[in-house]
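This document starts with one chain, in the form predicted alone, laid out as structure tokens.
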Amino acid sequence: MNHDAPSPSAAEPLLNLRGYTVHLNSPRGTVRAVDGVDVAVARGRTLAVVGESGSGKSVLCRSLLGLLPDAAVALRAGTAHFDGVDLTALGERELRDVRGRRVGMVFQDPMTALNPVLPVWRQIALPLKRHLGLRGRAAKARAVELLDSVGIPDPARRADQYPLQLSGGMRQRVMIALALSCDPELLIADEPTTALDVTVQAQILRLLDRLRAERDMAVILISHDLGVVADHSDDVMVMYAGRQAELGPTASVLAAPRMPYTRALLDAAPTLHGPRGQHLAAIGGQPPDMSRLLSGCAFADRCPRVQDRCRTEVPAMTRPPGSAHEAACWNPVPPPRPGGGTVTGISAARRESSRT
């Protein structure tokens, strides 16, 4: 990736997010699964959205698609501007109009979001006569070129078979190709190779990062891996508990992060650096339950770096002179010794993974 491009403030951005907001329903009360995000992302570059289970980084980009049942849906707030339009504003009607032709989604699971019962033609070919009025064998001959465009072999063949007859990886092209039919601006990506193996994951991400080139596509990536994010983003969003806790370029966020949160991420994930038998560390304590409203820090109660101030002012995000990310923190994580290598580290052990 081209860390070292415009970040997504310094050009026109496809789609920028002004305290956007998502509160949910459960049995619980109100849970403020996303919490005043503000985030732009330009055409051509690639933002990776990073965070643990449940921090509302799919809640965020499906209900920007209205992809959330109406009665979950508890409060939708703040601005989400696409290409100038507030989806915020738009109707099930216009929201249709815009997932799908302007908006793509590759989700995490091919196999549940595939209909078993048709053949991979014809899933392809619904999008494909809704917004481009494409059907017959029109729409079967797009659906064979677009199979062929994401790498699977012999798509004439695999054309007519059915999503059971297809291998893990193959199932994702094929979501791929559905998410890409309608030629769309933006294309958003939850956990693309969560069940694949690292072999087959390499060669996905690679193929996201050509179509995105080719197309010069805005993509949002979500992704647990941050070897991932290093390989594969321009700019990254770190989330706990629906807040933003840090964003920037990749290589910023990654080789200086400031939120102590990052920096256990950064911890967390393996390296090939470290000495044999070593254990990996560990985040202690639980995310906060969000359904109770959260006076300071959200990351409070587990952060080594706590001070009376997180406890009760919620930190906004800011970014120190010289720095090239912001971060929201009251106690930032001193910038690390020159040639820690944070970044490389982790590319180096998905490489040497991919591999083997």
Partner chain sequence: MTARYLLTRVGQALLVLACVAVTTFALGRVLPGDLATAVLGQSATPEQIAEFHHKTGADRPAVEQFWSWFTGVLHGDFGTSALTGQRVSDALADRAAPSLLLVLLAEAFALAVAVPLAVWAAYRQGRAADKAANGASFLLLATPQFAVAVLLIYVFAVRLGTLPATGYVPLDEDPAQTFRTLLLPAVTLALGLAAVYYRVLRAGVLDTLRQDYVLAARAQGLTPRQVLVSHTLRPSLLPLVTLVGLNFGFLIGGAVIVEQLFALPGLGTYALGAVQTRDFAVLQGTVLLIAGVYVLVNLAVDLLYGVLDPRIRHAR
Second form
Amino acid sequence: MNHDAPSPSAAEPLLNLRGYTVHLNSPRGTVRAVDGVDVAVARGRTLAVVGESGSGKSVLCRSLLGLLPDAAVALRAGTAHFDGVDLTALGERELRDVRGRRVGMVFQDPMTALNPVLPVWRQIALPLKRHLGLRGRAAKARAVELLDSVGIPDPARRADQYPLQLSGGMRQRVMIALALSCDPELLIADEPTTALDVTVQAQILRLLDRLRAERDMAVILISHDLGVVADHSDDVMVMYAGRQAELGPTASVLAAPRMPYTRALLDAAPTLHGPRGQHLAAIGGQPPDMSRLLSGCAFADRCPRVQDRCRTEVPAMTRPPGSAHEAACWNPVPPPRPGGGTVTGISAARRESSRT
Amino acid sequence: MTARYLLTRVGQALLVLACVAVTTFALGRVLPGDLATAVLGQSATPEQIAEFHHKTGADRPAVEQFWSWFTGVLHGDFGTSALTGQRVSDALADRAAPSLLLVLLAEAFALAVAVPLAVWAAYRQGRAADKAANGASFLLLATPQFAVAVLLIYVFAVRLGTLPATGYVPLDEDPAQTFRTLLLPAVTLALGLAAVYYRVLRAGVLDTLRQDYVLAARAQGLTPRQVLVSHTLRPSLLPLVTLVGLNFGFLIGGAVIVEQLFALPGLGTYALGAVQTRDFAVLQGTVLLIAGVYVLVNLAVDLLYGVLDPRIRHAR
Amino acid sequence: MPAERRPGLGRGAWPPLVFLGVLCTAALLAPVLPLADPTHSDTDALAAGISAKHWLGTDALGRDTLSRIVHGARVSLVVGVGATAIGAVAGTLLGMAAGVVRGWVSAVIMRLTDVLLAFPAMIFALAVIGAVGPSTASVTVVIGLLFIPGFVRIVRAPVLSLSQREFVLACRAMGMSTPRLMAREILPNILTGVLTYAVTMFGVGVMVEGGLGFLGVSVPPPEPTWGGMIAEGRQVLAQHPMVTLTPTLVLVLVVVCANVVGDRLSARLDTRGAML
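Form predicted alone done, so how does the form predicted in complex with its partner chain look?
All chains and molecules follow, beginning with the one already shown.
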């Protein structure tokens, strides 16, 4: 594994994962949910994590904060330095001071991630009390301020409402206000727009961009939508079956993917007029059984460029010749001819749509 | 929660009460035996019995009897006991206090034990504490009230002699003594209730703990206490609220065995006595009052639902 | 937890089933078993402890406790099974009717169950038994009646949602009559839930019979009942607690066993349901 090549833009990364590995217990044995991930995020920058469901994106983020049930985790290895402290070495109590206070988290579906029986402001007041000692009127005032800062109109009235009285976009804004309530340095957004309408998606993503810039926050944006990734991230990490497939500056990865999996993702990505949703199913075959120890590349069985070596040796992350980023592939896709490229197409189309 | 919904529920409640009134009345007519012989003795002459029937109105047609009783009830007059001559409404007022205190105390004890235990057991699911609490609740659930009562009497009244086994001191005479006399019967009821409440609430909390918003709450760095009390308890409480209400209604006159065993002058023993002596005015009045409390409590629970869960409040 | 769930009821369900089975067999065969006469007083052994002659001791009148428990089981078990059967059959029929046939049928059934629930149960039981006289049959019927509302509620909710499902709608569209629809399509779908609830209610039935016996309104003496034995033992509780404790223990054990079986059953059926 290549340990000395963090993301090119990260001078002093806020979060730095080295050989980060999480194995989970399942009825069918141990699942290698996250397998040897090396990645870093700096303040003020957004790292997108892309992959199919089950590729380990969410497990990666949840395990960082110790949110997985103890009984579910079979093994955790590697290091995860956050502002110089290894998160993997922290106990539950110490992690509790990190969660919410220094690392905020936004979940996919704000309908289920907000408590249906508590008024909005009370939910925000809880972390304010826990981390900042704010109580009573001060907490409520701060909650209203936060709602205002995430663009909720008439925040004083909305604060007293329950989640089900709010629209989907409004709920996700509340979720973001909640995640940002204690000024975290890192925000983890786990598919923050998947459950939302397209027009609302764009608003939420622009809100995240603005807040990141204002607060000089680092953001990890988990997504399976390459259009979103193209417009709203600085770096991107593509994951497949718990392993890194490709990592580097977003523009470079999407314009010139070297790992055939990324290429396939891009080819399968919908255009503006195409159908949305199950586009990743367009890649033939199934992801591998993750409870098996794979001797070679996890993508080998589905890969159009597969070679004998792919089935016997695990490829490490390296920078293929002529590339601005890293990929884990024995037989990388050749860089495209200058001028061509699907990504610019998607990207342009997305910008078009987000302006309306 | 619309006014229409409220009106329907109140209408249903009144209908149920009317049916209870009719059923009680009918039940009274089919009971064999005659109050007259109980009052006048076996040697009473037919003339004496007829005169007694005339005096108590028992010789009039059943529909007429029902109607005069029913209109009386609507005016707050439950009639008089043929046995003692006491006004039933006065007797009910006296009898309601021990029953009400008993049930309130029992519910308070049960909730005080069951709620924290259920939340804690669910949080520590599968650990030793959880298993011990589950086993205890299982055993309590299978132990009939009268067995619990007998055991408690044996331990606290017979062996230790620390608490009185029978008797009741009215609240306005000596509140401390009232509490002491109610303690054993209340604990008897509470143990059974606590077992049920524990199981229901534990299941509810387990269900809530799997919700996304609990994960989100943990992701905010909240303490387990905050997660459990602020985020988990309230959404888990709905089934428990129903049960507490139901049991309140059941026990207000249904704790017959416990009242009997501990010699508490409550509604249950009053009705039991009326059944045994065929004192119909007393039986009808007591049953109606008990049913009324049951219906009222359930109505209140329904309304409380809306307060507890905004989903219901805004959906209806 | 998924790992614990094996097919079948699991090993934990067997001891209670065996215990209940042995008790049932003993109760059934009580007249031919070499037991002491449950009403015979052994004046040499009043409230005696365990001995070779009296395996579980005797009560205050010197009657053999084991024999009385086995004979008492005849009442307890018959009432438990009978009352549950009455409640289950009537409750299931009414619950299905209330779920499938909307409008006034449903309204009438639901109000009737409300009335039955609002009626103080113990007083209802005492009054009815007082009216028709205490016997195994009357005790069984009265407790069975009291069980009906619970079964109606258990049945109606799933029937309401089932009657909106495609296959039921399809049967309707093909012109299947309502009774046929209930018997053929809906009943099989709710039977498991009813069965699970019934097992628990059997235990409750045994407890309620015990309560009535304790108050002296179950099957009258000299026929032994568990509730009656516990009540009689109270007279000598201070000196001879075992006279009361032995039948209490048996009663509790029976109910615990029923609850364990019911619990296992519902755990198993729940997973099945989740897989569908």
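By rigid core we mean the largest C-alpha set that fits within 1.5 Å across both forms. What you see is a predicted model; the values in this text were computed from it and never measured. Positions refer to the first chain, counted from 1.
The Cα shift for Pro69 between the two forms, taken after rigid core superposition, is smaller than 2 angstroms.
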